[in-house]
Amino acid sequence: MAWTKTIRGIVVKKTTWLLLIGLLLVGIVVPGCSSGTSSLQVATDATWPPFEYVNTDTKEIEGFDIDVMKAIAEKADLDIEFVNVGWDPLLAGMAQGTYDLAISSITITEDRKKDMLFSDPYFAAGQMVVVAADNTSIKSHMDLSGVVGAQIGTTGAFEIEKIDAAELKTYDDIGLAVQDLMNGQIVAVVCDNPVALDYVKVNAGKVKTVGEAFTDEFYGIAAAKGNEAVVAKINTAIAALEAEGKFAEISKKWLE
């Protein structure tokens, strides 16, 4: 509080006093004006392999999205810090401005655009049906009936709700839905096609995909409203990395 010592015992004009108060308030309201910058918090729900998950050996968050975000941050000269949160808290946090950014296989939708900003798309996906390996009655999403699982608040859950014969059961973790499928508790799971294919690979002989991806969706990096300048930097980085073949390289690492 050095400035208070300076004025102690001195008669200060009203205008000078108001100026000092104004400068102090600016310093409080705009901490970014001080030297150094804090990291941007990037929320992710690390329960969605191979896009984002916690490595059980290293305890680090890794996956396709994590490598994409790191590449973008390096290209755009952004200092980032990942925060692992559940899906619902992630969406709520983005709407409330709790987090600066989020990357978590987030499909760009008009409804979500009401609460947050989005970068240009960096990945194309679609919903796919997963059933038990011995299931012969479900051949596509058109055949779904009975209890079908999906992660809560996802586009997979929204698609199940459109099917009259299907009863939606939601999960906080898509892995729990797949586990219930293998245990015979539900008849199918609907999730993004790369995630579906990864679970089939990991659980070979127990589950399988049926039909083709039946939606066209695009992932984007979400940003809290007011972060338009950061989104512009991210979009420039996305275009550059795509042109350089970096995304293809990351895809080969995680999705092939």
Ligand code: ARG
Second form
Amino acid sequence: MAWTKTIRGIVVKKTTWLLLIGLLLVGIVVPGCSSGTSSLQVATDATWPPFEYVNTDTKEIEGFDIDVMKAIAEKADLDIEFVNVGWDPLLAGMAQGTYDLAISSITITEDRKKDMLFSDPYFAAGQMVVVAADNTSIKSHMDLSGVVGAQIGTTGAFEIEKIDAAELKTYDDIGLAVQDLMNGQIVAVVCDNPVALDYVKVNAGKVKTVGEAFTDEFYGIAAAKGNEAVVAKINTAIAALEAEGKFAEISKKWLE
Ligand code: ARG
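Can you now output the form predicted together with ligand ARG? The one shown was the form predicted on its own.
What follows is the whole complex; the chain from before opens it.
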């Protein structure tokens, strides 16, 4: 049975009533969108300290990349909102246009450029090998043999695949690979050098890095295709922040 309500003596049917509420909602929501207040969704996989990780005390996402993105947003006058997603869904989501932008220590590669746009580089990194502190047989990536861990779909995993003697074990979270290394489940971990150095710092006496960074990679901010105008703004901001010494300041905060 359709109910009715009486307003000032006028009987309003349920359908009419719902229609009125609907119109009211449209009146509130639509101007909010059209005035450009909706923010850009910036995806990040916050499992990669010290570049992006969740602070266990504050539960906030923080790190080098988060500071970089906030500085760029301020300089370029962009309204942003971070979305914490896994690495695999992040890359897939960028290719599908699910997110506007992503900052996540993403190495600019020709392959990824087919699926998404990249800003100019803002950081130079390379792959590094982490082994148990008492390991004496592995002195560089060239000595890798046995089971070696990396985060799935990362440039570290791609490097391990190139080494015949090594068998790749993939993880969704590099922290779990480091745990397996410390438990003796795997012989080494390959990841970006700042991340390798951070795990060694946190687990001093248990793990160590061997050799130098053995690849040359550059991190860029990814944007979904079609966002060329935003990328142009980001590039202008990156150049300005570089000139102002902002990157040096952020590096000092997170990498020293
Ligand atoms: N630089 C590497 C790559 O692009 C690893 C990045 C992983 N980042 C992350 N937040 N998990 O493949």
